[in-house]
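As a starting point, one isolated chain is supplied in structure tokens, in the form predicted alone.
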Amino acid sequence: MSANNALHIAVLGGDGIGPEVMAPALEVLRKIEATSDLKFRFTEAPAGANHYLATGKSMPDTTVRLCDEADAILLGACGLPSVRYPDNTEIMPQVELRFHFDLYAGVRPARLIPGVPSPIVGADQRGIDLVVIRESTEGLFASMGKGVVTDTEARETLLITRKTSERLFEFSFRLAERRRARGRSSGGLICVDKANVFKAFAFFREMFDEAAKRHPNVKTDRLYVDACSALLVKRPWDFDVMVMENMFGDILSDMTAGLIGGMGMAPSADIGDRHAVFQPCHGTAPDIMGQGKANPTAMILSAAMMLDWLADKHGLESATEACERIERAVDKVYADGIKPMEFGGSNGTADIAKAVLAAL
């Protein structure tokens, strides 16, 4: 934090609907600032496909430096399907930041908000409140850009290391303990893997078991990823915190977002030992860009996650309270009947933002 105790936030609006959902999130944070003892300093910076088109780089060195110096990083959404690197991969500064700052813990909460439709029968009565923790720098993604392709075959390499896995599991156990302490859950943690087939996942599970011995107060379980997928769509209310390899987390976090109304409702964070990026799970949605249709809820909830992380990092009780205030405001707005366009409603970006600000 800076000398005047203002929390310095790097703001990367990005591409497509990224800047459109970022604006309401910043309004919410300014409202928090006006009604609490928290102070913020926002610095906006370029990143994404449009910046690549203009300069040949996904983000300038000044953006990376800003992110390094800031207390936290808020990111809208980056990348456009039509803009690609020469190897035909998309422009993804959000992934580059994960590797640059060693943001090994991808945190993807999935909480069913009152009034939001879920495809799972009975979910509205039983509730869904779980967290997918996705290792974000290794696994199959360690091979990104390094795969080998010949005329007859293609190969990618999955990587699991002790250094990253041990930190990931410590983070996961602490998160399970914090959720239980707040009355959010029973404090359970499941390791999701494919240890019955691959040596790498058996190694992953071994390290999970070692971490479990250091946290005997946390109830643990182990599930193969295929069985976990089947159970998630049958009984999502039975799940609490799950930790898994990068590619499994990439897939299951999108699935759990689908259980709670879709990507427009799903916040996320990529967290390391020093830095953290907070962003909605959704993409840039260029098909609705500039039309006022984008749902800012996931971005607003990502800002709330940022406050919770800052509270834990700096011992700021007021930031914990601010996070809870934002979540309650979002809950109230949906319980009162707001209906985003992806649910067949007529409420766009401005309607949802205005309602959340009023509820605050």
Ligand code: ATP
Given for the second form:
Amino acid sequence: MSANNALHIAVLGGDGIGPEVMAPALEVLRKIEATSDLKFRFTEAPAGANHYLATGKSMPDTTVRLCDEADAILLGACGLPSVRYPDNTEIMPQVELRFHFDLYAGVRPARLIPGVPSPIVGADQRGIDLVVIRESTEGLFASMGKGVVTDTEARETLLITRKTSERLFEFSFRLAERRRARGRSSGGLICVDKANVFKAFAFFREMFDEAAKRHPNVKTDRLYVDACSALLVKRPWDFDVMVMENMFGDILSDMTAGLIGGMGMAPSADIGDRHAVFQPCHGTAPDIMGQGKANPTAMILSAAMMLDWLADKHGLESATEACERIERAVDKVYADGIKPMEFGGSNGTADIAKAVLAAL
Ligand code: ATP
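Write the structure block of the form predicted in complex with the ligand for the protein whose form predicted alone appears above.
Every chain and every other molecule in the complex is listed next, the one we just looked at coming first.
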């Protein structure tokens, strides 16, 4: 925080619909600023495929430095399928930031907002309010760029470390406790793995069990990832917080986003011990970019998650209130019947942004 107590936010719009959904999120934060005692200083910076095209780098050192110094990082979406490194992989500064700042806890909440259609029968009555915590710096992704491919075989190595797992589990137990304290849920935590087949996951589960002993007040369970997937589509309302390895979390968090209406509804955060990046779960959606069709809800809810994290970190009660105000405003907009084009409705980015601002 700077001398005048303004929260310094690094703003990386990125590519495709990234800047299109970022603009409404910043408008929402400016409205919060005008109606609370919170102050923000936004600094915009380049990152992504377009920057790579112009300079040959995914992001400049100045962007990394800004992210290091800022109180929090807001990111739209980065990368375009048509822009690739010589080895054919996409430009992904958002993934680089996870490794650079050791953002091990990928938090992917999935809450079904009343009025939003879910593909799950009964979800509108029973509700869905769960969180996937995806370890974000190791697991199978530790092998990124290091895989070995020959004419006859390919190998990638999965990594689980004690150092990261212990911090990940502490974070997860704490989140489960905070959710229960807020009356948001049962406060339960499930370890999702494949401990029956792989030693690495048995090790992961063993460390989870050790952490569980340190948090006897949190109800815990353990599920294999395959069984967990089936249960998630059958009874998503039975789930609260789940913690898992990177690749499992990559897949299950897209699935849980599907349960609550779609990618445009799913916010996320990548959190470390000091830094955190807040961005929607979705990508740059090149198929709809530049057409005013993008749903900015996930980006707006990611900004709300940022306020909640800042509140917890700096003891800022008004930031907790601001987070809840944004969530209530979004709920009101959907209860009043807004229908994003994403669900076959007629409301584009500008309509949704305007409605949320009015509800605030
Ligand atoms: P990435 O690999 O970067 O996650 P992706 O191509 O897998 O990208 P998205 O860019 O998220 O996935 O797009 C998947 C689909 O969801 C596309 O059809 C896209 O139009 C749609 N989509 C994603 N985000 C939104 C949004 N905010 N509003 C409306 N539709 C969206």
